[in-house]
Amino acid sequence: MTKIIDCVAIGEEIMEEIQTETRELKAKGITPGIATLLVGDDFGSKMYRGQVEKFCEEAGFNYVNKTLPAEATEEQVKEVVLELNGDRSVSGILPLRPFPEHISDYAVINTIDINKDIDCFHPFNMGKLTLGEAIFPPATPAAVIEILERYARAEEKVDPKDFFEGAEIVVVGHSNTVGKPTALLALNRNATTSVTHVFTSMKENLEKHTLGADILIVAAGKANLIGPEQVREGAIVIDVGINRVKVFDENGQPVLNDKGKQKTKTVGDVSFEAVKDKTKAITPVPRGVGSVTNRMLMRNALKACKINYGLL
């Protein structure tokens, strides 16, 4: 029978662990903290900032909000980063992108103290990840690995080391933020790792890879990209995608809300209902990988705090 992985429960377990460690640090007079840096008024960034603030409050962290107008110069933004680098109440700095066009992501990210780069944006930390020495693994890829490790212990009753070693893992999507680092984290655990992407699909070779996967991790950002014909019987499927799609009835007609506008819903990159009975285990969307992602960011901030205070 298919196991629907309860990512919400995993996220809650991790938060409890973080709260315990935070209380222990506070007993020593140390409080972890996260600073977000927003330039301009991007709606998605503001939503994410609100989530980070909420999780900081829940964990018992300090939270610092730095917001600059869209007209701010690159030098002004870098000055704020340098200020946060020197602020001991801030364990980790989270730049909220996209920045306005006149501000270089590269210039801002390279100004962040590598020991406060809690989402692995800095080339130094990405290099450490590539070498198998990750200090702060990116939050979403780390969430994928954490879900699989906890699944291995709880459901397969095996050590995560044995679970990953030699497993055929296929990642669909090769973004710098999710696909590539996820593949690296799996490879660093001695999995046999393949990365597929839009060009694989264009050559009609996607199924050639996905049907061989013991574990299929889908992070392409395309709604319902993966159906049952791309999934091997008994595979474990981790769906990272979050997409908004319009709702239609069984006759293909738009379903309207009480304001007369077409309803939308959140779906993943995997056609969940069509695929789930073919899998050994699968994550849902919503209430899936995203439920763990912010907790992994908090865990990185906790580690950064310990590094900054010489406790690691």
Ligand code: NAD
Contents of the next structure:
Amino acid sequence: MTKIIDCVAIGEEIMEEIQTETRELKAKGITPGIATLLVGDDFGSKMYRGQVEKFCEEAGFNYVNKTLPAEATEEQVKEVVLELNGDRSVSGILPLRPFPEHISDYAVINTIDINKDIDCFHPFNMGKLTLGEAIFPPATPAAVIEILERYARAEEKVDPKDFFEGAEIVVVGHSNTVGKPTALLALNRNATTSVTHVFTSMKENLEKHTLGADILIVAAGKANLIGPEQVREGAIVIDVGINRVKVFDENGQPVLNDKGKQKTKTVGDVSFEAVKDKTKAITPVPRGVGSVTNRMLMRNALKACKINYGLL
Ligand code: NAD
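And the form predicted in complex with nicotinamide-adenine-dinucleotide, for comparison with the form predicted on its own?
Full assembly next; the chain just shown is listed first.
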């Protein structure tokens, strides 16, 4: 029987753990906090900013909103980062990218205090991650690993260490923010880890790798990239992808909404319905990995808070 992994429940469980730890810190007079840094008014970044604010409220964190106009200079942006570095009420700083073109990501990220870099953007923290000493594992890759660890304990009744060691893990996608750090986190747990990407597909070699996966992690941003022919019987599939696609009826006709526009829906990179029965366990989209990602960011902020107060 396929297990549809309940990522929403996992996310709620982690939020409760965060709330408990936050109460304990508050009893010592310490409140964790996150600051977001937005430059301009990119729609996706604004949405994300709102989500972070909501999660901070839910967890009992301080929240600081720094928004600069699109025409702010790089020096002005760096000054705000320096101000946040020195603010004890801010445990973690989250730059919301993309920045306007005249602001260098690199310059801003390198200004963040490495102990407040809660989504692992700074090269120092990426270096620590590579060495297997991650201080702040980036949120989405950390969510993937957390889901697998909790699945291992709850469903397979095995220690996550034994679950990962020697497992054949194939990651589809090699971005610096998702694919690559996910593969590193798996490798650091002694999984036999392969990373595939768009060039693997261009050489028509994707299947060759994915069919060997005990655990297949897909983060490509391509709806229906993975069908049953790419998945080994009994594999565990973690679908990180988030894609907005148009909705058609069974005759291939567009399904319209009240305003006469074609309906859209959110799907992952895996053809869920076609693949699920072939798997031992699978995460859905929506209500999948994304339900855990923000929680991992909050957990990093808690850790940053403890580091900044000398408690770790
Ligand atoms: P990206 O565009 O930076 O990277 C995409 C990666 O997929 C690249 O490495 C590319 O080589 C690979 N790829 C593209 N087409 C491919 C193909 N045909 N075959 C094999 N590999 C292919 O994207 P990203 O930031 O890494 O995000 C990946 C997906 O994960 C997106 O859908 C994004 O929305 C989603 N995402 C989800 C969460 C979450 O919390 N669930 C968080 C971040 C990103």
